[in-house]
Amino acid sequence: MQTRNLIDGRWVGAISGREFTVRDPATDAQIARVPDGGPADARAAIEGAARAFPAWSALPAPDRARIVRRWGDLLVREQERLARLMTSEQGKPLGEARGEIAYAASFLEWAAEEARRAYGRTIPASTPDKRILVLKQPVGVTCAITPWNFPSAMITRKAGPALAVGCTMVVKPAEQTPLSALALAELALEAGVPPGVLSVVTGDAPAIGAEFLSNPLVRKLSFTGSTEVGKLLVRASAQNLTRLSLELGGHAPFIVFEDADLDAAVAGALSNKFRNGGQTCICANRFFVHESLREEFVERLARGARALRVGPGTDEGVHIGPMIDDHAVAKIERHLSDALAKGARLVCGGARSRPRAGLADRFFAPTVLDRCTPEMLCCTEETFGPVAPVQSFTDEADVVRRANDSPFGLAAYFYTRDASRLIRVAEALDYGIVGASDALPSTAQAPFGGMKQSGLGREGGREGIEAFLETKYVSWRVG
């Protein structure tokens, strides 16, 4: 297992020589030790990029998307080696880790075959002696800063299209698990990936992602991450005028109408809410369920909850590991305190787990929480954990507003079995992404993304191909 810094094709430690410890959450057992990189380390991965750009943006598409084919080839191969590192230092249950592995290769296999088509275009001119030029090249060096929640496939989805259209990128991995993103980082070598195209800086990361932002090699920069964290970088990218995608915070609304299939929002509930122990970007944080279902819903979504066992991800049938650390354990407290001072009914859960002797204390029951109302915590922030609180309403117009209100815009759901419903309620949602009866959309092929606070940009799909291209015009005189 790899546990130095990948920076111009070399493995090596931080130049400052100093590290830091990489331990399970589920036990508090030290995994590794990795460099603790700074500005100096960043730096050296970024003059590296720009060095290897010119040669791996003059390869001809088809090579580079060969290589970036193998390169998810290998994670296939690799899948359950790289689920096992994923959980040991994330937590998430191993086939939820094996998933994430299968989704990380399928954002490589859909750029290496889209980037295929990064067509210009031909734009007719105004003067027969004149001919106009759209042409489509990639930006540069690029940077990614990525989550821990999901440590393989947020790389994936930024290194993926950015690799493939001919850009060079310095990935800063989170201090949480950092050894799933040098272990891909080492079969991205063993892929074919050339020497400074892909470099993986581990360390701090205010001081790295302020000298990616200083830095004018670095013409774009990928994050995902907190709201509070974006619009710091959005500030600092002024001085640059760094290109930005963001993916930012959530606070996913999931509405389930009176018409609703029951069995299926209740199932989708259960798999959206309760995925990766609630700590998703795009989980349900909110829910919204009309009084003529809100009893029934409830118990059947605390019946599914009480099934979900709880534990270390290793363990064989797992669905909820560890918190990632004891801040998020804190804040579901604090959230869960402050619904229940104010009117909340506790339908179960609401407390740490124990599932044996000898682990850390980062394990929380799945928790449903009934007659909440707008202005507690857990309905107005990001809980980041296994609570799911549910209020009711009795007008569709009234549920969409109340939706709405809110700062962030990144996913939605709702449960209807009308079609003109369906419609209706899709366009009035001010999120990027919803789901209309699926709780699951996320895919490689299709725009992922947020409106409002909720983030700049799009990853997945064509435009995530686009997010690493500039367009240049060309006006060219024949006559």
The other form holds:
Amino acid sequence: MQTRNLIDGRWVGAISGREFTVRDPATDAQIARVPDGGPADARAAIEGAARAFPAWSALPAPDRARIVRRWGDLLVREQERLARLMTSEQGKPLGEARGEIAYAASFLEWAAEEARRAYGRTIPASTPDKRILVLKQPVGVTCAITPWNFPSAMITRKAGPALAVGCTMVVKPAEQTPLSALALAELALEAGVPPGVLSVVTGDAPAIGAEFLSNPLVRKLSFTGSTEVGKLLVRASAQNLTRLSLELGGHAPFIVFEDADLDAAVAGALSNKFRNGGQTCICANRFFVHESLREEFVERLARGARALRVGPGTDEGVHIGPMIDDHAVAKIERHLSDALAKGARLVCGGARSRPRAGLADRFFAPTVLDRCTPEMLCCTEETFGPVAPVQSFTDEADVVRRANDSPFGLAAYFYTRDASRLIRVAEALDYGIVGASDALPSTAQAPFGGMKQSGLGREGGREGIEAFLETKYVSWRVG
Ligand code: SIN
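Now show me the form predicted in complex with succinic acid (SIN), since the one above was the form predicted alone.
Let us now look at the entire complex, which starts with that chain.
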């Protein structure tokens, strides 16, 4: 297991010599000590990335693509080891961790293939002596700040396209999950990523983030995390007008119309809501169910939720692992008591769960709440836990208005069998990602990202490649 930072091609401790502890959220056991890096470590990585940029960006696109592709293949080869490492530091069930490694590898495969098509264009000029060329060039040195909920895929979703188009990148992973990032970096070196092209700096997020945005060598920062931190980054980016991609919080509505396939809607609700224990930016936060189906939907959702096994992610058959930390559990409890005080009906769950002795007190039973209202905290803020609050509706226009009544606009879901309604509602929802009878829309080839306070820009798809390219216009006067 790699426990040092990768800076400019070398495995090193923090310049200060300080370290911090990585713990298993299921048991609180210490897993590793890693460097507690700060601005000086980030600066060294950025300077290494700037030195590596000319040669890496000059490499022909197919050569870069081969290396990025090989990196993805190594993730697949090491899937089991990486998944176990992820579960040990993040807590998610092993099956989900294996799925995330495959998902992470798919971003590298996609970027390797798609970056070969980073075409510019020529534009017909207005006079015979001119030619107009549009060049696509890598942005330059880029940085990424990645979250703990998807410790591997959120790195490759950024680093895959960045490296494939010729950028270099410094990654700052979440404090809770640095080991997955360091393991990915090890495999990048094995794949042939040259020194300095990809660095990983673990440590103090505000200090490292401040260096990323004050250092004029850095041309772009890609961030996944909370809207609150996203806003701070927007302000700090003014110093050098650093380009930003921001994938921020969401508050997804999940609408079940009266003509929905109820089996599909309940199965979708269960997989969407309880994936990663509800610690997912795109998971449903507000269920809107047509009044004619509400009772049955709630009953079936609760039956499904009760059947989910809670326990350490390494245990066979577990569906919901521990929450990431004590703050996460406290937030769930705050949302729950607020909802109950405001009249919600607890249908199942509603309390911490104790799978067995010797574990941390950080497990939460999957919870279904009925008769929720928009005033409840769980219906306005991200709970980031396994809580499914249900509201009802009777009218299409009204439910679309209520679904859109949020400062967030990341993902929305709805179930209907009416084709006209499908297109009407998909167009009306103010969200960057819309799952129409599809509760799991994430995939490498599609543009992922939000509207309103859920972020700026898109990751994945062609848009995710474009995000790491500059457009240069060359006006050529032919003599
Ligand atoms: C996220 O929670 O932001 C990532 C989820 C995904 O890629 O499906």
